[in-house]
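Single chain ahead, by itself, as structure tokens, in the form predicted on its own.
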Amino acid sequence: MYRLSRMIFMLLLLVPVSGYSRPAGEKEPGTLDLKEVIFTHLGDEYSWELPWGAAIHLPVIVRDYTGEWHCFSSGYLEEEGEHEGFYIAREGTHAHKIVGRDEAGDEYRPLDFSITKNVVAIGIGAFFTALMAFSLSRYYRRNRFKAPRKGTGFLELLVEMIYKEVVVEVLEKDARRYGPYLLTLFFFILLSNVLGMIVVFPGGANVTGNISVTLVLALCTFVVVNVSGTRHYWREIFWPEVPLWLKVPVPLMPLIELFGVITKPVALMVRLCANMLGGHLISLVLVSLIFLLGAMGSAAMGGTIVVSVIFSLFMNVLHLLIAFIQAYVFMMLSTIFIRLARE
């Protein structure tokens, strides 16, 4: 299914849509660029589009080449196209990013600390994660011997499953020490995955499909694992129990072990990003088929709508399952890596 969708996606980029074709040079009014629409949704933005046509304009904070700071609403860039010498590049290396021009007229990328859509989505995910944790702890402080129901009961079920069946089983005596980090990691990734599937605000941001976000999550696990590593763990990396000729004079095995330390967070980063990005991409491609095949007539468009909607619903249900699995796998692998460093 993934291979078929990737082939269809490549066709979308190559085949123009009748009635919405891209002419050479300037685009005509009413032109629909499917490639632009898809990659705009998958990427980051400086504003948050709302279903009824409005938008939440986020603050732009940039430092130009002279060292001067600029702070203004991203709405100025959409209304005026350019504000205080800055604009959003539509193509090139810095496509969809804020750029400016220096005195020579050359385009440059300023130091950008803008609050983007993904930044706000990360804050929303962190807020809901903290809200879930504090609500559950507050319930047990008030009702120590009473079993929770409804949403709190379901939340307790998830915590019980993750903590006792994974964290305690793997880490044993270290479970209480690393449990809070691992549970926070699981619920933050799960909430970010689920919110990314919701079309309307506060959902719709492709947070875990962004390689920068998954890189930071993987780096957190990398730091926790290596800071928690015992003396035996570091000895096995720099002086493993292998024949001496594999360590001296060429440190072959230590280099391999050190490479393994680096590849663990890379695997976490790529696995989460690729799976979540692939799910969003497939859904967008299936919907785009309606516009692509609409050139063949009303009958073709009607049949395409039915097929695309059915397959999109199926992929969304599957993507919801993947959202839970990827959060679980990321947390479980982090738990295993910590255990290997603590043995």
Contents of the next structure:
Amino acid sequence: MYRLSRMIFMLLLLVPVSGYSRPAGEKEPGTLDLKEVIFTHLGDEYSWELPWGAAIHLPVIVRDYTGEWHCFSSGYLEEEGEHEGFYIAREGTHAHKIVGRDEAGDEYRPLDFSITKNVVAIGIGAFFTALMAFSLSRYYRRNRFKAPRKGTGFLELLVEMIYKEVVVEVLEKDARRYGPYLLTLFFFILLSNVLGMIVVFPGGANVTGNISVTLVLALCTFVVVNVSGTRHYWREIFWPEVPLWLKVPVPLMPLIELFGVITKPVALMVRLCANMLGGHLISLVLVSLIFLLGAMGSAAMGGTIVVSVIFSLFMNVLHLLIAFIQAYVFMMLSTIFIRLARE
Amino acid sequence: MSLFTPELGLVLWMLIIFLILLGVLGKYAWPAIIKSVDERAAFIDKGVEYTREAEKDREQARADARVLLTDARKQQMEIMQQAERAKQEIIDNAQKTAAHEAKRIMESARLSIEQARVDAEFQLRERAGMLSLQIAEQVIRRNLAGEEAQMELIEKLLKEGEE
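Could the form predicted in complex with the partner chain be given as well, to go with the form predicted on its own?
Time for the whole complex; same chain goes first.
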């Protein structure tokens, strides 16, 4: 309690300093387009912004309407630049995406396989997942029958929690077959979620809050569930045990069941995406509030800094909890769907 | 809204990266980890089972030892009783033998005393006879003057003989 009050006091001390230290001419608060800033941060980007104005320019790989491939650094597109006929759209349906102009001069979206910020972030997430799993397996190779301590012990705790408490409990004899998939799923989502909360380089990308990423994850679960479906599972879908009139002239129940097959992964996709997006959004909004209210003067800005920092700290702690819960829920529901298909 | 429209490029990259990750971890990491964890769990279970068994064995051994100890005590008691009995017997025997021996010795002593007495009697008799003869000889030699003198002589001779 003493520590907490001291921390708040320190933050209060910062107020006037922060309030006065921002030169009024640095950036006109009124000109700041908050919506633009927030949505740029939430979406994908072609380069990775670093502190102090630096940036990592990532490769752009696009195919134009003639079928020709173009590959160049996104550095050419900085500051509304144009390269090989491509530029980043400012507004419209393709806002913040690379677009080109065809012969008629109309804007079109080329096939875009650029290594974007999110692609790199996915790679980093995958790298950390692999690093973690291999550090654990290497520990076991070196220390047979010895329980790990500290960090490795924590990893083992997580693995045991996922595998023993969920996968084995739900899938029983199929646990060994689906365990690797479910464990990979859980740790990849968890690490991506947590990396997304780190503000600077290795993290900060809104990976799991991006619908494309969760789409792939949900698709994987969809494929795994339906590939491992037994005859019983398919019979339950196309010939469920309901009165005959519900399925013969008009296949009402089979239609509903089929719809359920698709909505399950869709729900997974939307749930994870919306939760993580929400977490990022609230952090961004709370920080933006400082700039928004900063226009009213130093005192308002100072006050907002204190409130925003405390509140966003609280929201971040909540977000950390949600990061874990969502990874767990995604994995657990996948497990349950597999189990239902295996019955 | 662009936030909720999947990007083909990102989907593809995500799919590639995730499948590679899944393939690599699914082949080289997770099975090894799961195997190790399971093996260790089995090892610990076995250890616990072993300990429990050992505990039971020890308990059994303790009970066995107790039984053995009781038996040994009983045997000890029996042996001591036997020893006591044997001792008594030996003492009895010894006493009997001693009594017998004593009786025998007494008997022989009695016999030898008897013998000695008989011998002594015989000697006495012989001596008395001899004395009588001597006395008689003296008496005869003195010619026996008067009664008084005779008596005196007899007295004197008897005294001599007694000496």
